[in-house]
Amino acid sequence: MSKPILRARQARVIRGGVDVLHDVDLELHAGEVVAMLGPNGAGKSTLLAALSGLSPLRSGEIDVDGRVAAALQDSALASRSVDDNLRAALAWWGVPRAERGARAAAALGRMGASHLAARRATSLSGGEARRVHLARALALEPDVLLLDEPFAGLDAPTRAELLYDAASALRDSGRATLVVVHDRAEAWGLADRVVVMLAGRVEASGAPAELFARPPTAEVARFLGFSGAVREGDYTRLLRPQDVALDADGDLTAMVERAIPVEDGARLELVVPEGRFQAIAPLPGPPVGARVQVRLLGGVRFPRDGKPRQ
């Protein structure tokens, strides 16, 4: 892999006497898109602020080979045309006047927003404003691009369309991009690498397929959707709903404790003497109190100390 464009070493941020970031190590390389996941309060936005120079470190260091641009959650578009908003950002960035029009037009085109150029920014819908917000950041052509939940607050269809367009627009062989995202589907759709933050620490980093299938610790697994647990001797087996199948020939008998209708069936809360887990069944699904046979198809096993079994 190429030399990192940005590197954080032992980065620590304290606010109100509380450690918000704990000795964070992170590298971003040219050409990669990295998605950052974590629960509310994990320190994701604080890390972006530190990487962009907006939040001072108590200790540690951040090295950057080039220029960093950050697009925070609030689009903060001025009450002028979309084109003027992009040109103003380019002027602030130091781009010569003669280049601003072409760079603004190219960035809007990459985000599928060329038709919005003459619109007043205050007339845009939420999804349109997000497209312009991303186009403004892309127009700067930074070496490192930091995005804080660019799809937040949008309805599902609008978010899906924006995610589809952003997946290609954000990829550039000369730029490193770090995107804080809301859920695993967004990370899967965008990223070459996923970083998981918990309680101010980077707890996991890896390719989406590998990380989502084999999380390194029980804490990361639970955050990534391994919400079921079954005791197996000295180990705990953590399970996602897709790791459990209703099967008349299955070797486990479970009781249905709860059934919740969802888009693709009924989500069953199942209980066995050794633990509890979830499964998806076709509607209407078995009733609460019913006993069903299940088969465990996967999951990850951890010993009592939370470290993965080798």
Second form
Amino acid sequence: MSKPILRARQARVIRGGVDVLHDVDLELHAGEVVAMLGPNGAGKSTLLAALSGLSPLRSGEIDVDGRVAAALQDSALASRSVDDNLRAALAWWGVPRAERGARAAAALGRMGASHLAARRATSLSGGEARRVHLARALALEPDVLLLDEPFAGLDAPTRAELLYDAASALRDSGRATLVVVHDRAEAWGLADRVVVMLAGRVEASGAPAELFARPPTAEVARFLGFSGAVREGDYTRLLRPQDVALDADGDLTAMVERAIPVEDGARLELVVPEGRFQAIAPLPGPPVGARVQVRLLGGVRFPRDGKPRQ
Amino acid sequence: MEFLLDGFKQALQLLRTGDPQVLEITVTTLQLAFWSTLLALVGGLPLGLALGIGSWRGRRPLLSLANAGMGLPPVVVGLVVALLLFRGAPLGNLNLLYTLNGVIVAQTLLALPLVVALTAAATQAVPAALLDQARAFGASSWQVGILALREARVGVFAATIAAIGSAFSEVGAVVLVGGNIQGESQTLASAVLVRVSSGEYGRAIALGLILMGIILLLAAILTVVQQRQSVPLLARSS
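Could you drop in the structure for the form predicted in complex with the partner chain? We only have the form predicted alone so far.
Time for the whole complex; same chain goes first.
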């Protein structure tokens, strides 16, 4: 792999006497889009602030071969026209006045927001403001682009539309992009690599398919949706709903503890003597208290004493 | 009531004929308002900005001081400035006592807390996320300050209107520091006081009408500009 554009080594940030980032190591390479996932309070925004120079490190170091721009979580547009917002950002970035108009127009075009150029930023809808916020960051053409939850607070159709446009707009062979995203679908849609942060640490990093299929630790697996668990000797087998099939010939008998209607069927909470897990059944699904036969199709196993996965 | 009517008639006559004395006092008043407001803005905007968006030790006590300064008694300020400007006093060699420049100094001191406190309040209301975002896009402290002032422009205009208004209506500091000398330091407000004392109600009313006219005109212009800068509620997104 090429030399990284950005490299964080043992980066540590303390806020209010509390460690919010613990010895984070992270590399970003030219041309790659990295998605960062983690629960609330995991330190994702703090890491972005540290990488962009807004938050000082207590220890460790960050080397950047170029310039870093960060689009923070709030769209934060000034009360002037969209075009003027982009021009202002370009002025802050140090772009000569003569180039600002063309770069602003090009960035708005890439994000499908050219029609918004003359609108006042205060009159934009949430989705439009997010689109302009992304265009403003792209216009700067930084060597490293950091995006903090660019799709936050949008309804599902608007988010899907923006994700679709952003997926191609963020691709740039010369730039490294780190995007903090809210859910796995966004990471799938955008990234070459996924980084998982838990409690201020980078706990996993890898290609989305690899990482989602075989998470390295039980904590990462649980965060990535392996919410069921059954004991198997010295191991715990973690399961996603898609790893459990209702099958009359299944070798495991489970009791339906809860049944919640969802979009594609009924989500069943199943209990066995060795643990509990979820499964999706076609509607109407078995009633609460019923006993059903199930077959476990996959999942990941971890030793119960915390040793490395087998 | 008749003397009041006569006063208005006399006032209209003075205004129609362009009385040179009235003109002179009006020009002095405009000079005082212009220079004291300009100086208060030059000193007060950066300080108000630093108090509004900064996070440094001692910010809160200074903010309290600025807020308290909005209620400074003009007579006390005038007295202190006059005492400092007396011959033999620390600033006596500046020869500003009983001059328009001396009055401008006193009025600047009165307008400064207004500009500082109102600018601080206005910039404090600018979303921190916007200023953080500007920094994340490489904005310097200077550029972040300009952005905050621009976003808080409605409040900054209010500070300017307050500073100008205080200059037009000031009497106590003008009399104490400027001596209320006609042709030198007498303003419309302090001239009204003199004319009333000497029973020249016509002149007093004329000067009062001019003063009110100027204040209303300037306030109207500044308010129109201010409201053009604000965002109509209906234009805001949901």
